[in-house]
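Coming up is one lone chain in C-alpha cells, specifically the form predicted on its own.
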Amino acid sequence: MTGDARNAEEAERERRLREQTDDGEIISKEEYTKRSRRAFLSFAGLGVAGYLGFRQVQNMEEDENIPRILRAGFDWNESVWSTLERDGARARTFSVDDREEIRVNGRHGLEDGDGDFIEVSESEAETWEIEVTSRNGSTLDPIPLAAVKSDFEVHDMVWEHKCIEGWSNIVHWTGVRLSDVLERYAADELSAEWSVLRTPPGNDVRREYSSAIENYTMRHAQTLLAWELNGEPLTAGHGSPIRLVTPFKYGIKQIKRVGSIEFTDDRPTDYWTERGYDLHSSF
C-alpha cells in the first residue's frame, strides 16, 4: 500500500470514528494542554472565591445562632410556606402496598444516660397521659392515651416521610387526628399561633426534645398522633407509645414520644431551632 493510500485510509477511519463518537473537533496535544491549563486555573479561581465567600459567611453577625444571610434564607422559606398554606390542601398519599421500612433516625429524648433507648412497658402505655398547658400558662386536663385510642376516629395514612438529611421512605401510619383530640381537650387553644410538643423530662435534661409546629399544621387533617408504624406498634426507637406525624414537615418536626403540649401566640423555639435550623422546616 502506497503512502497516499495509507493516508487516505486513516483519514476515512478518523471520519467514521468522529461520526460514531460525535466528539466534535479534534485538537492537537499542544492545544489540549493549553485548554486543560486554562480550565484548571478557572476552577482553581472559583474554588478560592468559594472558600473566601464561605469564610465571609462564617464571620457574619449571627441571627438566632446562624449567620444573618442564612437566617434570611430561612425567613424567605417561611414566607413561601405561609403563602402556600391553604384550606383543603392535601399531601400526596400512596397505597399500603407501597410502604417501606424506615430507619431509626434521631434518638434525642428517647435515651437514658448510657445512650440506650428508654423502653415504655405495656402497663406504662396504658396509663400514659400527655400534659397540656394553655397560652396563659394554666394546666389543662391531661390527654389519656387510652382515650386517644378508643374515643376518636382512627385513620390509616400512607405518605412520604422525608428526612432533612436527604433520604425519604413511603411510610404507613395509624393514629388519630391531632385536631380532633385538641378539640376535646384544649378547644380554646385551637386558635393559638403555635404549639410546642415535648418528650417527657428525665433526670438528665439533655434527654428532653421539643418541636414547635404552627397552627396550620397543628389543625391539618393529615397531622396525626400515631401509635402504629407499617401496621405494627411503635418501637422505642420510633417513639412508642405515641408520636406526632405529618407529611408537611421534615422528620425533625415529627416528635417521637409526646409527653406534653404547650400553646403560645409568641414565636417559640425548639430543640433544632436553638441549634440554627429553620423553625418551620417545611418542604
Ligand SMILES: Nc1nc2c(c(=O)[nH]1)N[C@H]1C(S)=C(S)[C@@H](COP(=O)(O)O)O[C@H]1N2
Contents of the next structure:
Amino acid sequence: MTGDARNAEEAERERRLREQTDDGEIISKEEYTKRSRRAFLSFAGLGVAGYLGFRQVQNMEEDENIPRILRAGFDWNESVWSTLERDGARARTFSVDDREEIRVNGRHGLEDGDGDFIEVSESEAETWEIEVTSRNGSTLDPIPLAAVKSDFEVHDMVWEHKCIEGWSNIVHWTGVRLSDVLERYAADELSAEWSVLRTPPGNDVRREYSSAIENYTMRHAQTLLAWELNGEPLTAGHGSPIRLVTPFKYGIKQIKRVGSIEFTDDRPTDYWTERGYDLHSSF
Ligand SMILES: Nc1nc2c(c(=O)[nH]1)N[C@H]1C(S)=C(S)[C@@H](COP(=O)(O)O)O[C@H]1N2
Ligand SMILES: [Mo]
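What would the structure be for the form predicted in complex with the named molecule, rather than the form predicted on its own?
Then the entire complex follows, led off by the chain already shown.
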C-alpha cells in the first residue's frame, strides 16, 4: 500500500469513528459538569476512606470490613442515581485522539491458582459462548462470540473510565450493543429488572467475578460487549475475549471476560455488592 492510500484509509477510519462517537454527545455540558461534580464528591468521600485503608480493603479479597464512610457514600450515591436513570441520557464521549493508556486493574476471575492470567487462545475465542439463564431458571441457547462479532452493528465509543480508587482514563472501546445481542438471543428477558454477568467458572470459586446491572444499563445504547480496547484486541488482563463496558458506572461493574449472563427480577448481589459496595455503583 502506498503512503497516500494508507493515510486515506486512516483518515476514513478517523472520520467514521468521529461520526459514531459524536452520537453520544446528547447530554448538555451543564449536565455533564453536574454529574462530574457529583462523581467528584463521591471520590472525595472515597479519598477520606483511603486514609482509613480503602486500598488495603480493595486488595484483600476476604476482608468485608469496609469503612462505614464508604457505605454511607454509596447509599447516598444510589439514591441520587435512582432519579437519574430514568432520563435516557447518553454519557459524554470524546474523540479517539483523546484516548489514553489504561492499566490492568482487577484480576478476579482471570487468573489461575498461581496468580497468572489465564490466556484465551484464538481457537478458544472462536468457540467462546456466553451461557444464558432466563428469569425462570431455564437455560437458553448460548450466545456465540463469533456471532457477536459478525452479526451486529459495531460501535466505537470513547469515554472516561472511572475507577472507585480515584483514577480515570479516557478509553476507546470497540464492540456491539448488549441490547442488540439480547434482542436476538434473549428477547423475552429484556424486561428483566436485573442481569448478572459472570466470569466463566474456574477451579477456585472464590476467584469468580460477577457484575449485576439494572434494566436501564442493560438496555442503554452505550452499554457494549467489547472486544477491542484502544484499537487493539483485549489482552487477558483487560478481559479477553469479551467484556462489558458502560459509561455511567464505575470500573467495578465493567466485568472482564464474560462467561455467562443470568436474568432476574429480584434484587441480586454480585462480587463487590457482597463486599459492601452499592449495587448500582453509578455516578
Ligand atoms: N473479571 C474482572 N473484571 C473486572 C475486575 C476484576 O477484578 N475482574 N475489576 C474491575 C475494575 S475495579 C476496574 S477499574 C476495571 C479495570 O479494567 P482494566 O483492567 O481493563 O483497566 O475492570 C473491572 N472488571
Ligand atoms: Mo476499579
